[in-house]
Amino acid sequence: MLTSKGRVVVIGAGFGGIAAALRMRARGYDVTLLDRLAKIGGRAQVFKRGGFKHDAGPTVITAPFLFDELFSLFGEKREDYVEFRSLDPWYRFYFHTGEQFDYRPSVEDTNAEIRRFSADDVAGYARLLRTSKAIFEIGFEKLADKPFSKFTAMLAQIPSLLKLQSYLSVAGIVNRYIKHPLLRQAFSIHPLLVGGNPFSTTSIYALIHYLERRWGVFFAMGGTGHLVAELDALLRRSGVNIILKTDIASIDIKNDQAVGVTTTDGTYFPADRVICNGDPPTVYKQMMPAAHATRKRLMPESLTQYSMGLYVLFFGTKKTYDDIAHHTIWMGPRYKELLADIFNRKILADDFSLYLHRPTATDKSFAPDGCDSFYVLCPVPNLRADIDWTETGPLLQQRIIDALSDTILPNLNEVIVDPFYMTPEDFKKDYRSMHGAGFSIAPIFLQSAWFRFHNRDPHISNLYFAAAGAHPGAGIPGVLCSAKVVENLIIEDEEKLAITAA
């Protein structure tokens, strides 16, 4: 058994909380992991309806080594429990013109797809990849698992950030190299996967292009839910105490130190360190004592920009659509203007763009024989918009079904089974997400690195954040790296204690 170094309470069992709990347990702490839902996984819940299975959360696995690390902490191999299967194509883009573009694992195959639209953009894509690699080598390899608790750490990186033109947007970088308007859409879409508008998200996130090239794009066989189940088993094997259906009322502070947490039913969990996987704005506003409920940051709450909301539609079909890829990005007639409606004007337009997930393209266990399982994600304004989702939810469901039936899923209206949906209201209720935002605060430059929520509270030295709203950001690689940052901070704490003790 590991010798205890003290008690760690982790609030929230999303991927960041799971990773933080495992890392702390491997370092010898007694770890209690608390979550308000009935199962761990955060947004990665699983719904089952009428023989169909639906992953409710993230469906794309990149940087798989970050999961491998969690199993290797305990001398185990991830591949003994979960298969990560490579996809081809990674993503299929369906444009409003009826044209399709397959973004594929090999550069050669991707170039062949590019040539069908614009031969001149093949060279531009090569330059985009080189730029993405340069950003990756700084933004991911050097900064993603490093804390930005001090402004001096940010200052030290300013020459690199300026060299990488991080003050530009992802779309700004892409448009420098890619000229065809539809390819510009395809290659600038990545910020939406982490909650950002491509036209305002810092170009640091252009590193995702090279990240995918470096490790690939995968699907966890059995679904993200199976991956979570195996992580649950790993947590239990390693001795982490998991307590579910338990919500947090307050983080208890004494003499500028977190001393424990109190649940909504009055149960108190003492702690030497508290790690928050919950949405940082929610933690500060709803869980912290009034004297500690604010933090020093550039943007006041009124000016803080949040990610878009998500409308997620789930359904099965009584037939298979064998020509539909695992991941399809269904693009509407507008791009930049639609994003402005969602992020800036906060209105729900008549048109939309969609992300379509068909897991049965790779894993038949998601549906009965001869059927398909689907998940459709539609970016929408967060709850700062004036939208009545009780009225709008059913209407948007039918609009999406009609649009898909008229295009890539013919006769969907006749073969659809058990449709249901989630709205930003559900994200607020189920995940305590501020304004129902799908990915916490938006990844703009002035909300990144030191400007983002810190991984350690500036005033409470034993309160940490491993979450989408903290550095380095949202997405599975982001939150898993966030847990690594917290571990590095705690290693620093341990080293300081050892010096003091000596």
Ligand SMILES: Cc1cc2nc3c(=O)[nH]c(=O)nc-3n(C[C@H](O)[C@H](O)[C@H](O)COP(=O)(O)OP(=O)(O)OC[C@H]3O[C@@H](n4cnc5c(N)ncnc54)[C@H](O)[C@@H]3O)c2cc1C
Given for the second form:
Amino acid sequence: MLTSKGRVVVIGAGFGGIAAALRMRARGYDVTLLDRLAKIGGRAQVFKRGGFKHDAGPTVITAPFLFDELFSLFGEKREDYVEFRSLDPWYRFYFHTGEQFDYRPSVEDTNAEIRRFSADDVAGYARLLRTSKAIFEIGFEKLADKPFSKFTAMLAQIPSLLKLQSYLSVAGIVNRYIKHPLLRQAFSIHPLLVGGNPFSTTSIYALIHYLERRWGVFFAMGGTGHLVAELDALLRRSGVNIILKTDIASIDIKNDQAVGVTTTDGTYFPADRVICNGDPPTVYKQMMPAAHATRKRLMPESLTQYSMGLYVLFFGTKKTYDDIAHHTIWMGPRYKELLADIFNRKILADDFSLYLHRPTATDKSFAPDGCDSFYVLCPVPNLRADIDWTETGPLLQQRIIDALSDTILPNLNEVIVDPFYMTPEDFKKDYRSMHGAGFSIAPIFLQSAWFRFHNRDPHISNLYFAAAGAHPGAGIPGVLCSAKVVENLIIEDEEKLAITAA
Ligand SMILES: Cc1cc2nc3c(=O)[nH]c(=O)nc-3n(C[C@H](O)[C@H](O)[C@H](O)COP(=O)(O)OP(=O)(O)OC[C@H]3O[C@@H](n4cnc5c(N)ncnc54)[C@H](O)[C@@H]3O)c2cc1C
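If the structure you just shared is the form predicted alone, then what does the corresponding form predicted in complex with this ligand look like?
Next comes the full complex, and the chain you just saw is listed first.
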């Protein structure tokens, strides 16, 4: 039995909250993990309807060692509980021209695909991968799990960040090396997976190219929901106290220290340390005394840029579409201008680009025999736009079904089963996401590293953030690293306490 070092309350059981809870428990704290939803997992909820299963959020697993670490904290092995299966292709792009491009696990196979579009871009892709590796060596290996609480930490990294040209965008870097217009799209979409416009996301995120090559792209068999269920079991085995359907109304502060949290029904949980996994802008605006809300970052709310919203359409089909890969990116006719509509002009255009998830390509447990399960993700403006989702939701559903019926899912209109969707309003309501953003604040340079929400509040030294809106950022690897940063900060605090006590 571990001797308690004190009480830690974690608000929010997304991957960042789960990882922080496990890390704190392994360090010997009494940990209570609270979430307002009925199940842990945050955005990784699961919907089950009429024999069909749908992961609601993340589906792509990269950097699997970050999950392995969580099991090994307690002497266990992740592979004894969840299989991460490698996919091929990683992603299939379907362009409006009717052409397809498979982005594949081997560089040789990817080169063969590139050659079908533009032989010259094979050498360009090699250069892009080299650049991505250089960025990865700094951006992931040196910075992702280190705190950026002090400006001096940022200053120390300025030479490397300048050398890596972090002030450029991901599209800026990709377009340097890749010339074919469709390949430029395929190789620059990664920021959208973490909520950013490729034309404004700091090029640090170009490291994802190398990160995928280094460890691969996987699917958790049984679904991301199964991975969450196994993490739930690990939390319980390790002695974390999980309390669900509990919404935290406030973090209670006394003398610049967090002393506990209070739920919307008035229940109080005392704490020696509080870790927030909920969206940092929401935490500061709605859960902290007003005096603290304006003290957290340099960037005022009016200048803060949020990630895009997501419209996610879920459905089954009464037949299987065997030619559809596990992950398909369906690109519409416009790219840069469509992104400007979503991120800058904040209008819902008539056209769109889509990500299709067909888990039944890998795992038949998602649908009855002879059927497929799908979700389709459509990036849309967040709630800062003037869109009435009650009216727009059903219309967008039909437009997406028609577009897919006309292209890669013929007759979808006739074989579709039980479609339903989430809009940015649901992200706001279910996850308390500010402006219904899919991925918290956007990953632009002026909202990264020290400029992002800090992992420890600058004024309340026992209040921490392991969340997509905090350093290093969104995406599963990002939030799992965020929990590592919090652990490092708490180790630092423990050492300070030990010195004071000595
Ligand atoms: C549709 C979709 C697809 C994605 N696909 C991928 C992918 O394939 N791969 C990938 O790596 N990433 C993907 N992402 C991004 C990734 O899912 C997220 O960045 C990550 O899961 C966020 O984790 P988090 O730890 O920040 O917590 P979240 O998942 O945001 O969870 C936070 C939790 O805190 C709870 N909470 C908030 N406030 C309170 C409160 N006051 N009281 C109690 N509880 C509270 C919320 O209800 C929620 O359960 C995707 C995201 C979405 C939405």
